[in-house]
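Next up: just one chain, as structure tokens, the form predicted alone.
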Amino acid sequence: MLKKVLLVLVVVALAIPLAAPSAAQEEKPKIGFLPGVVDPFYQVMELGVNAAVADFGLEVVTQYPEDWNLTLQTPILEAYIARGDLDYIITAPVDKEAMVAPLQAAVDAGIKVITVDTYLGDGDYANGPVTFPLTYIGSENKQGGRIAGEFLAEKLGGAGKVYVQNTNPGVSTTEERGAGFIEAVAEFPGMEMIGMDYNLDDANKSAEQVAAVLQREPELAGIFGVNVFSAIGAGNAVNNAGLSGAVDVIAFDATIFAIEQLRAGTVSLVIAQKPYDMGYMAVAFAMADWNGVTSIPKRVPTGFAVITMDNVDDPEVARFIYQVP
């Protein structure tokens, strides 16, 4: 991991030319940022993008899809391509397979693609089925799911019924989080996975699904919410049922809501990603590529901050809470 961090720092340093630029080098790339949906995670990522854009003296175009939906993200991408003035697109593909062709069209139009948070294909841009993106910057999501599963199983004493609130089928990140959680709890013989639902990034739908599970499974002991909307729905349903503290919720993504629920005792663990870092490094890698750096890594893991009641007030941990102006 230290070697990876050092490599990232070197690449970022190389993104800024040390010698006086020639007239040709004075041109700077223009970047399009296309997140997956409007939520605190991507809003913090946008802060990182904007900070890097300001540091490098670049221009960025940003547009959010209103929902996590292929039919909403694709037209924005097509409009970005049609502009004719973008050199790089930084994006979180909403589907690992269905967004391959639309993003390949961007590359065919001369725009380089960097994926953040979510990936295309299997995420192996060196040897996998999709290799055209410049790099993928994001969390090790299966590891994040395992962290959630191991923590919950140990907190429950290795025995109990648990459930996963997921978002959308076909999304690389949340699929891995769910799989990592299921693998982890399977290692505890007394743990029982009773199911997984997809809420389509709708917190109200998530709350309805969780409420139904709570009624059907009175012995349910824990819930893993794999993203912002899943954790919000799970927390609200548990609170509405008067089961705060009796049914343990693990929240992926450190929203203000998740932290409030942690302090209230509904949530026992919050797994924070580092969206600011993802956004900043994506711009830095685009600038490095623009300046001729050829050894940009195909995969850059950004790690997690694991937040509990024991460390939530530690400034070194609290800085990873998703604070959106």
Second form
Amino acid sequence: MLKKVLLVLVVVALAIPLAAPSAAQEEKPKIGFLPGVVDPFYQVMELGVNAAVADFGLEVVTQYPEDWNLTLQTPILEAYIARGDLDYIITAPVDKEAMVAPLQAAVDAGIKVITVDTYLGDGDYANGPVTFPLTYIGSENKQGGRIAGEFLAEKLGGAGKVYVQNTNPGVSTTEERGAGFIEAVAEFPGMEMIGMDYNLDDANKSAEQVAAVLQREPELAGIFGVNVFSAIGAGNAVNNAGLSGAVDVIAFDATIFAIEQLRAGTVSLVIAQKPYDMGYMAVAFAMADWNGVTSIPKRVPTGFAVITMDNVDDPEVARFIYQVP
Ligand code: T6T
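Given the form predicted alone above, what does the protein look like in the form predicted in complex with alpha-D-tagatopyranose?
What follows is the entire complex, opening with the chain shown before.
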């Protein structure tokens, strides 16, 4: 009898190390990264994603839509779902309403969704109309627009005509930047907001629209370009019209071009976001969720670095310039 008991104990002891570990211990999650468009902002975000993927020993699949377009982002997402091997999708939805159903389909297929930069619904994943994403990691875009508006109004001594170059309606980020700018400018009685155009995230279209406004409004004093392509178009149009320094450009997004334009005197303020951190944190939160962490915040604001000629050479500020190798 004693022999039998000992034998059973030995068999059990030997079996323990062979017992199958739980899925989370055994495997690591596979990530799909789906940016909004090919641009330096998302390329820097990808660097952050890749750094975290390397730190955690994960695998990632990345594909960029060529343009900011629903009909380009949706099929990439559908292909990600169809692969059947992704556990998390980290994405910047190109439209806050139209991308809800396609991303819900990912969730229905068992994939968890994290949104970076842009959000779905109203961005309130705790109490808003869309609650399925794990978290929303991105800038406080209304505040970013307000920073641009206040700076420009103050630089113009509280009086002057201003105009906004925007991308597309329905994009959470750029919509909020435009609204924040208009709100801030309205607090200065001498300021006049003369209009806002949508360039469909195309720098050439932005330049054409700005050229037309410069012709029509000889008293225009300032332009807010709400993102990479809007600011590039605005800067080019102002330069082509020979108005560098006479019409102030505020550039959202710290591209190399925006910084060159700052040094040349066409741009007076560059607002840098933190795309590297957005990408890194999105992967880190996916990993935490995978390991059963339950206290993942529904919203992670990432802040800005506000760049002028006074601080552009300060390494603590310059490190936020979008450098793509
Ligand atoms: O400004 C970024 C991003 O925050 C926005 O959502 C879309 O445009 C950019 O990617 C810049 O091109």
